[in-house]
Amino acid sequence: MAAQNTDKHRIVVIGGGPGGYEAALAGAQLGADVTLIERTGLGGSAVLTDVVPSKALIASAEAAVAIQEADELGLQFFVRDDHEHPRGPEVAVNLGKLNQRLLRLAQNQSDDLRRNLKDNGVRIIEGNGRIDADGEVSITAGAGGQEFDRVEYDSLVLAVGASPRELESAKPDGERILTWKQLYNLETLPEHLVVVGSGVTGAEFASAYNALGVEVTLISSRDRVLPGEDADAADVIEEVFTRNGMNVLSKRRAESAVREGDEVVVTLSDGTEVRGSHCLMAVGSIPNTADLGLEEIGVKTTGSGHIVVNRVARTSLPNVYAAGDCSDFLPLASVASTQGRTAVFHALGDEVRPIIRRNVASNVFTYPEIATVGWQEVEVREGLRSGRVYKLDLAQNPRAKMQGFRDGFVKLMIGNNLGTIIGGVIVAPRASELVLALSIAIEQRLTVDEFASSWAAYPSLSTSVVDAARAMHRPVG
C-alpha cells in the first residue's frame, strides 16, 4: 500500500486532467495528504489529445488565414520562378511537422503539470484506479491488469474524463475513419475530410482544416451548424464556412461510414453517399465511468453514465466528489478545474463559492470565435428572463477594419428593471479573450451604465463591448 500520512486528511484523486490536477494541487497546498492516480499522463485528454493540441492546430490554421488574406492589408508575398519572375505563393502545410509540434506542446504541458504537483508534495501513481466497497482504491496496471497497490481515503475526487463516442456503423480505424484523438497521427493533409457532427468539436476541426486548404464537407443533422449556440452567431460561422468553400449539408444524418480502399463512404439518412479521403466522427463523448466501481459504493449516475453532482461537485456520497467531463455538469476544462478546487475546499472545510452554472463563460474556437456567458437571447425572447437585447456589428469597429475583420458582432442582454448585464455573446477573432470583461460584469452584477463608464483602449476590439453597453443607456426619469 502506498505510504500515507494518517495524521493528515487523506485525499485520493483518480484522473489527472484539469479537474484532477486542480483538486490535487489545492489539497496539497491546504496541507492534505494527496495521492493522484493517472493512467495516461498528467493533464489527461484535455492536455494530451484534446484541448491543447486542437487549439494549437487552430492557431496554425489562423496563421494560414492571415497569410492568405495579407493582400487585403497591403502586403504581398512572392516566390520567384526559374526566370526570377515573381509569382504568388501558396501556403504549404507540412502536417507531419505540424502534428509533431502539437503533440510536443501537449507533452511539455503535461510535464509541467507533473513537475508542479511533485514540487507541492503530491504522490503520483501511474495506473488505473477502481473504488472498492471497503473505502479503498485499488490500482492496476493497464486494462484488466494485476493489482499492485491500494490506497485509503478520507475524501475521494473522481476526474476520469470522457472518451469519443463511437458508432457501430462507423467504427474508427485510426487511418481513414477517425476520432478527434486520432487526427494527430496523420502525416499528410486529407484530400477531402468529411466531418460528421456539427457541434463544437466538429465545427472547430472543420474550420481548422478548411483554413489549412483541405476540402471539407460538414454533415449536420440539425438545420444549422452549432445548434447549441446563439442563432445569430451560428449563422455567421456557417456563412464564413460556405464562403470559404466548405460544403455544409444540413438536416442530414449520417447512418454509416465505411472504408472502400483509399476512400471513406458516408451514407446519409436520405440515401445520399458522400465520398472523402478521410472521415472525422465528432458525435459526442461518453464518460469513463463504466469500470470505476460506482455501483458498489452507491454513487448515483445518470442513464448516460455521468456522475450526478451538486454545485460544490459532491456526489450522492458525502465524501466522494466528481469533476470534469465524467460529471453531469458542463463539459468544459475551465469548469473541471473549478470543480476540482471547489471539491477539495468543501472537503477540507475551506470557504466555498458554489458554481453558478449560468455564469460560466464558454467559447467555440472556430474562426471567428464564439464566446457566450449568462442568459441568452432565446431565453429572453421566450420570457424565461425579462430583459432587453442589443446587437452591434463588429464591422463598425475601427480596429476590426484595420485588421481586415468583417465577420462578427457583440450582443448584450440586460435586465429590464435595473439594467443589470445578464448575458452576452461575442463573435470575433479572440472572442475568448474579450468575454472576460462580460463575465466579470455578470459575476459582479454591474449595470450597463456602470460597465459603459469603464475605459477601453482605442482603437481595440473591446471598444465594441463598451459601445454596445453605451447604446443600451436609458435616460433617468
Ligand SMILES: Cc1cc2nc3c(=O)[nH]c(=O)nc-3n(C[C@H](O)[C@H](O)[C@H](O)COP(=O)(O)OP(=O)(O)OC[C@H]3O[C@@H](n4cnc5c(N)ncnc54)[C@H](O)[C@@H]3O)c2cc1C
Second form
Amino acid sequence: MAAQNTDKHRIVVIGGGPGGYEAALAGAQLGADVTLIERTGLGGSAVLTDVVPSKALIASAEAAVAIQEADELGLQFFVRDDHEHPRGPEVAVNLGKLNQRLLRLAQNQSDDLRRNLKDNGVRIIEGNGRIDADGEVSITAGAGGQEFDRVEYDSLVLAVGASPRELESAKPDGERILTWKQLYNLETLPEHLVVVGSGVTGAEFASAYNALGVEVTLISSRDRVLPGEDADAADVIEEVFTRNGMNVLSKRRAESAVREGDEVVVTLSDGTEVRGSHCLMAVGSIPNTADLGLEEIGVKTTGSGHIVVNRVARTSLPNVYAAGDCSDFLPLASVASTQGRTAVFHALGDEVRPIIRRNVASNVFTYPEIATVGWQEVEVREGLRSGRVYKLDLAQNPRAKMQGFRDGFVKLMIGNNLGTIIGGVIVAPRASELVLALSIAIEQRLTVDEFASSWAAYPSLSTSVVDAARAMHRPVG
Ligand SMILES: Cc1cc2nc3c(=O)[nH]c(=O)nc-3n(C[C@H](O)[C@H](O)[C@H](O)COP(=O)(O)OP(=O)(O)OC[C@H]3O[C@@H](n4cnc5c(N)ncnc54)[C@H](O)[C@@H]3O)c2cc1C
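Could I have the structure of this protein in the form predicted in complex with the ligand, to go alongside the form predicted on its own above?
Expanding to the full complex; the earlier chain stays at the top.
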C-alpha cells in the first residue's frame, strides 16, 4: 500500500491529462495528500497525441499557407538556377522532421507537467488504476495486469479521457488506415489522404494536410462539413476547402476502409469507392471507462459510457468526481482542466463557481478558424432563446485587407430586451485569440452598447467585433 498521509484529506486522481493534472495541482495547493495514477504519460492524450501535436502541425500548415499567399502581398521567393535565372521554388515539406518536432514538443510539455506536479508534492504512480468495492484503487502494470500497489481515498477524481472510436469495417493498421494518434508516425507526406469524418478533428487535419500540399478527400455523412458548428461558418470553411482543391464528399457515409497493396479503398454508402494512399479515421471517441470498476461502486454512466456529472463535476456518488472526456460534459481540454480544479475545490470545501456549459468558448483550428461562445443563431431562430442576430463580413475590415484575407465574419447574438450579448461566432485567422472579448462580455452580461463603448486598437480585426456591436444599437424608447 502506498504511504499516504492519513492526517490529510486523501485525494486520488486516475488519469494525468488536463482534467487529472489540474485536479492534482489544486489538491496540492489546498494542502491535501494527492496521489495521481497515470498509465501512459503525464499530460494525457491532450499533450501527447491530441491538442499539442495537432496544433503544432497546424502551426506548420499556417506557415506553408503564409508562404503560398506571400505573392499577393508582393513577396516572391526565387532560387537561381545554374544560369543565374530566378526560378520559383516549391515549398517542400519534410514530414519526418515536422513530426519529430511535434512529438518533441509534446514530450517536453509532458516533462514540464511531471516536474510541476512533483515540485508541488503530488505522488505520481505509473500504472493502470481500477476502483474496487472497498473504497480503494488498485494499481496494475497495465489494464488487466498484476497488481503492484493500492491507494485509499477520501475523494476520488476520475479523469481517464477517451480513445478514438474504431469501426470493425475500417480497422486502423497504423500504416495506411490511421487514427489521429498514428498520423505522427508518417515519414513522408501521403499522396492522397482520405479523411473519414468531417467533425472538428477531421476538418482540422484535412485543412492542415491540404495546406501542406497533400491531395485530400474529406468524407462527410452530413450535408455539410462541421455539422455541429454555425452554418455560415461551416459554409465559409467548405468554400475555402474546395477553393484550395480539397475534394469534399457530402451526405455519404463511409461503410468500410480496406488495404489494397499501397492503396486504401474507402467504400461509401452509395457504393462509390474512393481510393487514396492513406485514410484517417476521425469518427469520434469513446470514453475510457469500460474497465474502470465504476459498477463496483455504482457510479452512474450514460448509455455511451460517459460518467454523469453535475456542474461541479460530481458524479452520482458524493466523494467521486469525474473530469474531462470521460464525463458527459464537453470534450475540451479547457473544460477538463476547469472541471478537475472545480471538483477538488468542491471536495475540499473551497469556494466553487459551478461551470456554465453555455459560456464555454470553443475553437476549430481550420484556416480560417471558427471560434464560438454562448447561444447560437440556430437556437435564436428556433425560438429557444429570444434575441437578434447580426453578421458582419471581415472582407470590409482594413486589417484583413492589409493582411490579404477575405474569408470570415463576426456574428453576434443579443437578447431582445436589454440588448445583452448572449452569443458570438468569429471566423477569422486566429479567431481563438479574438473570442475572449466576447466570452468576457457574455460572462459579465454586458449589453451591446456597453461592449461597443470599449476601444479596439485601429487597425485590427477586433474593430469588426466592436463594429458588429455598434451596428446592433437601438435608439432609446
Ligand atoms: C485531434 C484532437 C485535437 C484536439 N484539440 C483540442 C483543442 O485544440 N482544444 C481543446 O480544448 N481540446 C482539444 N481536443 C480535446 C482534448 O484533447 C480533450 O478534451 C482532452 O484531452 C481531455 O482531457 P482529459 O484529461 O479528460 O483526458 P486525456 O487527455 O485523454 O487524459 C486521460 C489520461 O488518463 C489516462 N488513463 C486512462 N485510463 C487510465 C487508468 N485506468 N489508469 C491510469 N491512467 C489512465 C490516459 O493514459 C491519459 O493519459 C482535441 C482532441 C483531439 C482528438
